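Listed next as C-alpha cells is one chain, alone, in the form predicted alone.
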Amino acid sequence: MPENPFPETAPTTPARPLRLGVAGPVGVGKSSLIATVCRALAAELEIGVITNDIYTDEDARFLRSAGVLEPERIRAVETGACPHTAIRDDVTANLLAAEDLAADFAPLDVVIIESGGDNLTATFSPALVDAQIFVLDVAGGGDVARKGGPGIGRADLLVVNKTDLAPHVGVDVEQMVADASAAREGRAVIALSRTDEDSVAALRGWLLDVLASYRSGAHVAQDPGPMAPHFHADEDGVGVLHSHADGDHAHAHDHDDAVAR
C-alpha cells in the first residue's frame, strides 16, 4: 500500500494562552473568585486578567490592591455600555486587550476575562473565550439556580459562591447545588468558599484540567447560546425589549450602571 500522505501527528501546544471568561450577576464575587484562582495558581502558571466595567476600572483596582498578580498583568476595559455588549456582541476591545496582554507577558498560560455584573442570561462569545465560568452566590437566594438561563445551564462550570454565608441567609447549600446540577444536566458545579481549602482545591483542579485539555487540542469552546430577550430602560422609565439572537443589538446603551446590571 502507498505510504499515507497525511500521517497522524500529535496535537501541538496552542499558540496563545487559554482565555477563561467569568460572568454572573452583580455582587456574586467574580473578582474575589479570580483573586482566589490567582492565589491558588500564580506560583505554577503565568496568568493575566482583564476586567470589564461600564465607566470605571474598579474591579481591576480591587485585584491590583489584593496583590494577587503583578499590577501590570491586570488590565481594565471600560465598556461604556451594558456589560454583555463587550463580551458577546462586539468583543473587539476585549480581544485586543487579551492579545496585548499575551504579547507583553509571553508566554502566558491563562488570560481570565471578567464580565461586568449582568443578568442571568449573560454569556461570552466563543470567539472571545475558550471556556467560561458562571457565578452565583448563596446571598442571591437558594432558588436562583433553578431559574436557569444559558449561563447557568451551559457554561463550562457553575460556581455557587460564598457558601460560608449560607447559615446567615438561610440557604441549604446541598439543595442549591442539587438544583444547579439538575438545571445543568450533570455539567460541573462547584460550591465554593475562599475560606474552604477543599473547595478552592476543586476549583484549581477544574481549571488545570481545562488547561490540559486545551493544550492537547481536545477542548472545544462551547457557545451557551444567545442572551434571552431582556428589557433596557431609559431615564424616563421606558425602553426596548430585545434579544441578541442573529446580531440583534442595534440599540442604545446609555442608561446607568444599576439599570444595566
Second form
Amino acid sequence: MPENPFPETAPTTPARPLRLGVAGPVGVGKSSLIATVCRALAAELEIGVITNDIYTDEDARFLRSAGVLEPERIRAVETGACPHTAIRDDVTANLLAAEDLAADFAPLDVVIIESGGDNLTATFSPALVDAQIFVLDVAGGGDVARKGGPGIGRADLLVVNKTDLAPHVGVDVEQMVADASAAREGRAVIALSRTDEDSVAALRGWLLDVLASYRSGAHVAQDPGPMAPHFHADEDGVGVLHSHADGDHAHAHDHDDAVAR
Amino acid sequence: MNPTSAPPARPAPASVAMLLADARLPGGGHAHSASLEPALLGGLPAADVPAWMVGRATTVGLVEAGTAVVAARVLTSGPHGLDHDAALSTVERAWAARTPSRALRDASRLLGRGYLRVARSLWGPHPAVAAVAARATRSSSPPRAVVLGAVAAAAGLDAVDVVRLTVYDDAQTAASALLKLEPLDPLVPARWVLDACAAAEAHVGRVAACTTPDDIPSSGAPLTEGWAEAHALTNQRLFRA
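Moving on from the form predicted alone, kindly provide the form predicted in complex with its partner chain as a structure.
After this comes the whole thing, all chains and molecules, with the earlier chain placed first.
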C-alpha cells in the first residue's frame, strides 16, 4: 500500500471530528436520513451538519425546522451549480465549512456533510470525508441497486430508504437488498424506514462502530471512485482495459491502490 | 511520493500563471461568479453582460490586480518579518477601503482562504507565503488579492502577468458562471473574456507599476457593490457571490 495521499484523513490523526458524507440521487431522503441520525444520536454525540443545496438553502432549512439540532449547527455552502465538484474535485468550500463548524462547536464528534442530490456517479473525495453513506430509495425503482456505480458498489454503507413505501410502489425490498449486497461484494447495506425502529437502530449502530473505529485509528477513508477506464493484466499476462461504469467489475482488486498512486 | 516536496527544478512563471488561471485548480473558485449572479438578480440584462465584463476589467478588476501587485512588492522587498506584517496590514486596509461592500470583502476573504490552502500546499515554505499565512485567523484570511501577491512573490511572477491573470480570472469566472445562469452557446462568452482582457491592456502598465498601497487604483463599481449586498441576503443562490 503506498503512503496515504490524504494526510488530513490519515488514521493516526483523529484529533478532529469524524466527517461523514451522505450522497445519493435527488429525493431519496438524504436530509430525512440525517434528521433520523441526529434524532437517534443527539443525546450522546455532538453533531454538526453541512448541506450542499444546488439552488437554495432548503435542505439546511428543512433540517433546522426538524428541530433535531441547534439551528447554528447546520450550515449551507454554495456549489456553483456543481454539487459533484463540491464534494469531489474541489472540496475547498466544504472543507473550510467543516473546519469552522468543528472549531465553533468544539468538541464535535461528527460532522455530517450532505451532498446536493446529484446522480449515481457522485461520491465524496476521501480528502473531505472519512466515511460515506450512499442512499437509494425503493420508490426510485427496485432495479437501481443492480445498476451499480461507485456509490452503490463501494460507499462504506448503502442505505435502501423508505422501505415502508415498498408495497405501494411494487418493489421487493429483500430482492433489492440482495441485489445491492451482490453489487457491493459484502459491504454493509441497511434497509431503512424512519418508522421502523429496528432499522434506525441498525443505522445508529453502524455509525457508532465507524466512529469507534475512526477514533481507534483503525479506520481508513475509502474512495469509491468514480474510476476512469483502467488496465489490468490477467492471468496470462494479457491486459484488459475496462471501466467500472459499465458494470463488468466482477473481479477482486484493491481499488484504493489505483486511486492512491 | 510526497506531493509537497520541493521539485528539483522551478517551473516557469508562465506555467504557474496558467495553473492559477485554470478553473480545475481546487481553490474553491467554482462556487463564485465574480459578481455576475448578483448582477443578473439585480436586474442587469443578459445582453449587457459583455459591456459589464469590460467594465469590471477596467474598474474593480484593477483594484484587485493593484492590490496583488503591491502585496507582492511588499513581500519581495527588504528583510522578512514584522515589517512585512505591518506593510501587509496597510495593503489590506487600502484594498478594504476600495471594496466598500462587506459581502464582497467577505467573499474575497473566503476565496483568499481557499487560495491560501493552495499556496501553503504548493509554496508553503516560502517566506512570502508564510508571512501572509501568519495573518490568517481561524476562520478568516487575507483577501485573495493579497494571497495572490504572496504566490506571485514565491513563484516569481512578473507584475504585468499578475495584472493580466487577475483580469482574466475575473472575466473567465463570470463567463463560466453565465452558462449556469443563462442559456447560451458556451463559445460566445469566450469572446467576451478576450474582449475584457483587451480592454484592460491599456491599464496593465500603470497597474503593474504600483509600488505603495496609495498607488492601488480606486476605480469602483457602486452598482456591483449594491447588488452584492442584496445577493448575500437571498436564499436562492447558485454562487457564493
